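Presented below, as structure tokens, is a lone chain in the form predicted on its own.
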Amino acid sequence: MDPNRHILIIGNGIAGVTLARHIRKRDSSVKITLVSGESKYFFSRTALMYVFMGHMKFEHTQPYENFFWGKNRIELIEEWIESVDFAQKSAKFQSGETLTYDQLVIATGSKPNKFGWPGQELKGVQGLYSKQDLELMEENTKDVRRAVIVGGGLIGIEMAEMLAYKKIPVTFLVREKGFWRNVLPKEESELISKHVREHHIDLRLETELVEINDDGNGKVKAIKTNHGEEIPCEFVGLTAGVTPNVDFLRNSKLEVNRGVVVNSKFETNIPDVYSIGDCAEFKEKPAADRKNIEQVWYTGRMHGETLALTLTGQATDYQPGVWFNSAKFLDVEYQTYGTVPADWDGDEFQSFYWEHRSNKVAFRMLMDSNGNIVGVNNFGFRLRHEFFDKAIKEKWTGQKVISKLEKANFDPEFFAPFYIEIQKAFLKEYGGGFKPEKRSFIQKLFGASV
């Protein structure tokens, strides 16, 4: 490997900060810079809502502290990449500067989607990704009576949450028949749905945005449905998803598509030139439960660390191991470990759901036509990444997970132990050969002896 190479990064988001951070662990003089015009310092992007509410300072979203950045050698540029040339190894910001590399990384995130809508571009009308996206919802919501949400997503609910908190009266619009059921089944998505409008949030089920109206000024005053309704509002949040920011980037060599279209070293059709995170686009899905494109807190940092090997001299496919994630819809957590999809056929799965009587707290488990798990969904208490990795990759029974599901409780103590409840709904449904938990919840916490 050459010592004196330069490799550019441009984004700074978790998977480009994960790559910087591991070739910089593997490799003590390789040149790095990252690039991001968005902000100097990396953030965690899930913590703006809590700035916004008021909970946190922006400079506590900031994992590292400011000197961490120049005590490992990372160069840090706060600039818009406006082109890249890539014959000459360059890119252009849009203060007119260039800047040469060796080798090219594009890591440059994602960018809330718009889909024609009339009135769109109107002032009061926006995503919430970025960190100026949060600074534009401080000022677009100062005063405002009412607001509307269009998309029932991750980004939605939480968009939801930040309003709800200010006491602004909220009008969710989601086009499927319940919350997040393209991505949910049935049953969690209407638990989701209950919950919600519990927070005494409209949910507007099977409707959709159809036209923004403009008050005369340039700015928002209500909004059209599908059903012919008008909404007054003053602010409306767009977060029917979000699509790869490499807008700047088209219309060049690089190949384009939805995203940046690697392959499944992050490769693109331009030699030294790699693009990670939630911008890239594999050419060939990585596994056959996951997508070609992946937007994901957890897998932009499996990216970086798998380009970083790469880089420095271990050339290594990704291989995206066993699906996870996790999220919050208001005070309910949410973890889904392997494949559990919002809908399947009769014969392909055995399904296991049980749901506690307060409608808060949830379990799924998906097994295949020999009782082998695939997947879990869980809601309201929390369960172990590692416990599931394993039951999931080494095919566990159904019996086997839950007679072992006590080591997979990951919640603080005095939590109730919802396991054993699970334990006991799963033996009358299925049968199996072990005992379920007979403690009491007092006698958990305080000794067998009570």
Second form
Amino acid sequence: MDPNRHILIIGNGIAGVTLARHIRKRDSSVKITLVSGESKYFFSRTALMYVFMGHMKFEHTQPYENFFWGKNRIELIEEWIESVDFAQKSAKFQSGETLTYDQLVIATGSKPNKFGWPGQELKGVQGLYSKQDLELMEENTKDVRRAVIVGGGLIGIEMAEMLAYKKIPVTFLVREKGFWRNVLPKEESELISKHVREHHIDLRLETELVEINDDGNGKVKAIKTNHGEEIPCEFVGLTAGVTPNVDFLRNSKLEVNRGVVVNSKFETNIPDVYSIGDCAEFKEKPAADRKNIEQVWYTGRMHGETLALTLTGQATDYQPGVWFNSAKFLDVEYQTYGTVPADWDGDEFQSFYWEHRSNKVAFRMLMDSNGNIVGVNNFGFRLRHEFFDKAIKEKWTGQKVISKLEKANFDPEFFAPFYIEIQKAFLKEYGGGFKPEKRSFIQKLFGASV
Amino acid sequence: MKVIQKIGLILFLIGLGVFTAIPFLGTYKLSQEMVSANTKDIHEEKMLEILTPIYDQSYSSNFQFLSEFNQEFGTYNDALKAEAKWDEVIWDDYSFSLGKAALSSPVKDNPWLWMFLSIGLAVLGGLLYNLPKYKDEPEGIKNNGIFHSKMKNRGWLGMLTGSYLILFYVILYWFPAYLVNLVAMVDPLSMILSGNPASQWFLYGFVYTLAIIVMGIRMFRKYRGNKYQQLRTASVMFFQTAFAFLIPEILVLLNQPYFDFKNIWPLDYDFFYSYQLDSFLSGGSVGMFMLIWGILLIIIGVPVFTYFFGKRWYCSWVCGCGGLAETVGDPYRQLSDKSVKSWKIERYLINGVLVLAVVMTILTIANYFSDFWLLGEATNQLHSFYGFAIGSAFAGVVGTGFYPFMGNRVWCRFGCPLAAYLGIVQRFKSRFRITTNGGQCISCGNCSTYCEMGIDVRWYAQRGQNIVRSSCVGCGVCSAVCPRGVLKLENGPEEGRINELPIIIGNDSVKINA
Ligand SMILES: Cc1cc2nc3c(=O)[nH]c(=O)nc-3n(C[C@H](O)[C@H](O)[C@H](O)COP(=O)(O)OP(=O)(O)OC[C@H]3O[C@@H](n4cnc5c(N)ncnc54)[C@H](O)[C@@H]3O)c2cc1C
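What would the structure be for the form predicted together with the partner chain, rather than the form predicted on its own?
Next comes the full complex, and the chain you just saw is listed first.
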């Protein structure tokens, strides 16, 4: 490999940036260019809601100070790339200028889904993905009496919280029987649904958007649901998932399906062209419990970490470890480790579920028919990643996991020891040769009770 | 805003307004008897003579009175200074005690009433404002609108508040004579507690304690559902009220030396000054106990507690400066600078102050035990420099006045020599660390934004690396505001505490040192 080769990365999201950083760590001579039309400096899009709500300023979402890039000799270009000439190994900017590369990495992320609803292009209708979307949302939410959000996923709930900050009443249309029910089991989904309603959000389950109506001036006036109801509103948030942002690459030699098609080394059908992050689509699922397109922060990071090895001379297959994820639904934190599907076959799996009477703290462990852990969901309290990564990898029995649950606790000091109640509940349901943990002296002293 | 909160805000503003207006009330008339009663024997005769022109004159404001006073007094001193007769110059400042004696005002006549109208209304208003906060909302920390706030994001309200605080400190430290009305107002309270009339420091301590209590109650509301935050807030409220405010006053009432049992050298920089040592050594067994207690805290308390719990045991659970920062200062915590550059400045400054304090103290002690043979009065110069630059300007004016400009821990981060000492122990020999939860970080930046010490917590969290930093005061807010459950303050084995080569969990293709 040419030590002075030029690696061009389109997209400065977590995938592209992680890749650039790790290449630079392992190789001090290659030339690295990061391009993004969205913003010059890498920022965390997961924090966009906090900027809207005044928790942070935009610059707080930037994980690295501006000098970082120069210091690490990572060239930044703030511009949109319009097309790529793969034969000439050259990318063309909107301005008309071109840039040649030796190796190209496509890490262009996602864009919000729009399913061809009538009126989806009206003013006041938008998704939330980019910095520009955020700015638009500031603009679009200025004189709004009611907002409607379409699609009950993670971005939808964030949008609902953002609107609630502006004291805008929200109607939330969710296609499923419960909130995020396509991912969460019934009980968890109900727990979150209840919490959403506690925040005075008008949650409409099993309700879909049919059309968005114009006020005569190109602005949204109301929406119509599949139940025939018309809901007047001045803002519509479209949060029914995301899709790879790769349209500018269609109709080229590059194989593009929903995303850029890659193998387990992130190689596309064209030599020296790779793709990572939200926009990459694996030909074969990276693991049995994984999807062909991975659209979360962590996977973007891991793709970047892995491809950096390949691009610095150590060809490496992507092998994701135990799945994990987390989110926050208004005030309720959620983490998951391993695999807990929305529904499962009762012959193949055993489930243990515990919920606190507050309806805000819950724990589920799914075990296979031998009683070995396959995954957990936890709400309203925190669990240790390292613990479950090990337990799931080593296929501990559910009983062993629960008996050691104190070690998994990641809540701050003095918090209520929920793990004790979980242990008691587990013993009652499944039995086991262990005793529940005792409250420590400090916990007793400060009345930390469940 | 709810009605009760609005009323609270109005009451608070009225109280603050009255408090601010009080110094301007009343008239001043000085008599010979007052001068005799309030000057040292060696100065009495001279002072009686100097002030002759202003006896029994009635002055309608503190400005008038003090300007006349300073005129007469200054003329006398300046003449001597011009002739370099340093021995005859009167270095003591009598303007405060004489001003206080000369004052007659409605406040002095009716101190309790005025105390209610000023401090009382402000406290009441503060409580009415804070208690109903988040009443109908589910538990959870809401930092909503902080960066849209004119108060909390260096807007005009913040600027105004900062300027007010700075002005208050400047007057308190260097022109206390202008505050005699306020001090007279708290005289009766001081008489009850210590049997002595109040000084400006009593006034300050009283207001300081109330501020911590009222804003501590705000903390209980703000951090609902977070036991760690609530307990440490209760702890600073307790230590301020009992240890910093009440106990020292009561000790005086019992004819013992004034002593704050939780104040530790070198924050308590005059602990080894000759007058302090004299008061311990002449204070019988209680005085002796105080001396030994203070020394034990320095050489055993700090290292042992910090080893087990990190410096938080002091900085965010016990300390008075920390107490104010964590309560009154909490709304400003996000204003600290997170840049690497400010981290550099921080290390030079804070360790510089520590060195200065140590050198000064060693010289002082050596001088004391050599019966002032070694340096004579030179240590006094050093003390007045340190007292002025560090003790007053840095810790007070900048330390608190800059809350709305640079965040609530400017002093603790850049200046406090005790924090420097605790920090060195914490960095190199402690079980304390902030653990990051594997690969769960999404780099959102809430942790860094709300770190009052300006630590870029995210830098570590996103690499799965433990946070081991000398400046961390363990307030736990990074953990509290993390939306993904990533950060946890922990005490644990020293092994593996500093994981320089972290491995982010979850990616089996590589084991990467991020
Ligand atoms: C509001 C919100 C909240 C989220 N919260 C979470 C969460 O809590 N946890 C989680 O795991 N995930 C979350 N996600 C998903 C996560 O942010 C994404 O999975 C991740 O950012 C994808 O990273 P990426 O590097 O693949 O792409 P991106 O971050 O999308 O970066 C791609 C960049 O490439 C630029 N680009 C695209 N095309 C071009 C072009 N032609 N020319 C130049 N530049 C181009 C884009 O403008 C963009 O800046 C959230 C997403 C959103 C929108």
